[in-house]
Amino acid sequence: MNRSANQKMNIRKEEIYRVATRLFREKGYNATGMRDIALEVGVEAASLYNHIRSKSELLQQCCFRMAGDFSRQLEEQEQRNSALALEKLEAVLRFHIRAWINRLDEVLVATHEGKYLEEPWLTEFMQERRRYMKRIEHIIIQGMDHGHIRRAEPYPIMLTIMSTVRGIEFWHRKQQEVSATDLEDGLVDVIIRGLLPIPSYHRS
């Protein structure tokens, strides 16, 4: 297969992925069939199998693509040895916020439909999610140990951060009455300032 044909194949495969992800979000994974996806893409259902093996492959792709993106961003922050834990946490938080703003279909599918992954992918996905949360907790603990984050149980702090970001779904439903920039800065300000032991931290 020549380069041009490969590019066309990849473009069509990505189109199928985007359509499937949107339908999984709108209708739910179980209620979405291959014919639904094919109809939206504008091809015969049988033609989809030239690009993907199954509907479950599309769900797997979505969940692990998101997990990989989040993990790589977190790793970048973990490797910033000279940065304060609070600075790392802010960078991770902003990445989460932007994902919920710009990649809502993928984030919601990974969050709510990931439970329908087939084994062994379901177990691997859930383990990766738990490891990710533990890594965020570790950054929070580092901040506490260095006096940059107020002393408290790290797990509830991590849950509060994650649940606050999930509220962005309601921002989408209200037709974005607040700009994305104001939303991001506002959430970061509330969360980060709420973690300060003293009111002396200022974001650059």
The other form holds:
There are 2 protein chains.
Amino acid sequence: MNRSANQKMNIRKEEIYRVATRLFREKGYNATGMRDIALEVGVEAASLYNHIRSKSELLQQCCFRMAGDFSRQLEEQEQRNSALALEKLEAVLRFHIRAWINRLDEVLVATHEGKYLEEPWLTEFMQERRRYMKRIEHIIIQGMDHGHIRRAEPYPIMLTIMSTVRGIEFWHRKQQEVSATDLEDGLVDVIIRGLLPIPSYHRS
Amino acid sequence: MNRSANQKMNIRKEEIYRVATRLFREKGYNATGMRDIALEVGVEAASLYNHIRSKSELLQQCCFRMAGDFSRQLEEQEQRNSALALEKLEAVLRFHIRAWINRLDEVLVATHEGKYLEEPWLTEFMQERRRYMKRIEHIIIQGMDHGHIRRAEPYPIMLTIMSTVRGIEFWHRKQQEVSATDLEDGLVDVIIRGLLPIPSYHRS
DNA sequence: GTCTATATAAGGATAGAC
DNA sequence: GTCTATCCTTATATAGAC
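We have the form predicted alone; now please give the form predicted in complex with the DNA.
Let us now look at the entire complex, which starts with that chain.
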């Protein structure tokens, strides 16, 4: 098998992956049939199995590709020794937001359909997410120790950073009214302001 | 049919609803079979149909029950004429958080599985959510007009308020480390502080 | 590598005895 | 109201011709 044959196969496989990811997002993993994927790729369902091993493999590819990209980005921030923790958090937050703006299919499938992974991938995937959240919590604690993030329970702050981006799913349906830049800056502003060490919030 | 027979039927139906909602959350709507529900209720699958019309009816009940509860609570806040918009938003946010803490099964099913509703319920459900988000945006704009919420794009702020609570899903798996009260106050603090009209955030 | 045909399992829902 | 038995559809995946 020469190189061009290999490349063609990879292109085909990548097309299947792209179609499948979109359908998994639109209809859900369990409600998406191999026939649905095959229809949009333009072949019969049986032909898909010349390129992939199973439907589950497509889900694995999506989930671990995203997990890898997110983990690598976080590692970059962790190693920016000259940066403040708050700056690292803002960079991570902006990475999350841009992923949800530019790669919505993949992040939604990884977020919502990941629970349908089979073992041992399910366990590995959930452990990886747990580690990821711990690492973000660690940056938050560093920021508090250095005094440029206000003292508070770090766990809810981490959850907020992890979850804020989810609203972007709604934004995609009405993209015209608010620009991607305004959306990103607006979200970042709420969160980062909420972390500043300024004792100015008085309950009524 | 006397009153006690009616009540017994409703109790049974309510039990089926409760079991189904939990399974829909744990396994997803499509991956939950009538046989799964029946097993936990303690009857055969066929017997369920003496109490409910279809599996889809259980999903409808969950989604619209939640939509109704949320809409009514928002209406209460809208009619608190003496309150500041920021106070209304905090009350709404706390209602969301408590729902995600105390009724996680139902809110998760309504949020994640609602897309599997059949027509015309799907359209009605999505329109209702759209209206709900518009109403929250309206309160935010009121707060800006009155000067007790900082001027900014209202749309990302609304998304943040809608989405912050989603992290609570993770909290339920490790309930011991942070109390429900600390979680609620921690989440509220980040968001509400991020809305205050204090020009103290300078980008580096 | 793609096709047709099919194996095998599971799904929601119904019929009819009790 | 609950049961057993079953209808009918759909699902993933495989076999084997071309």
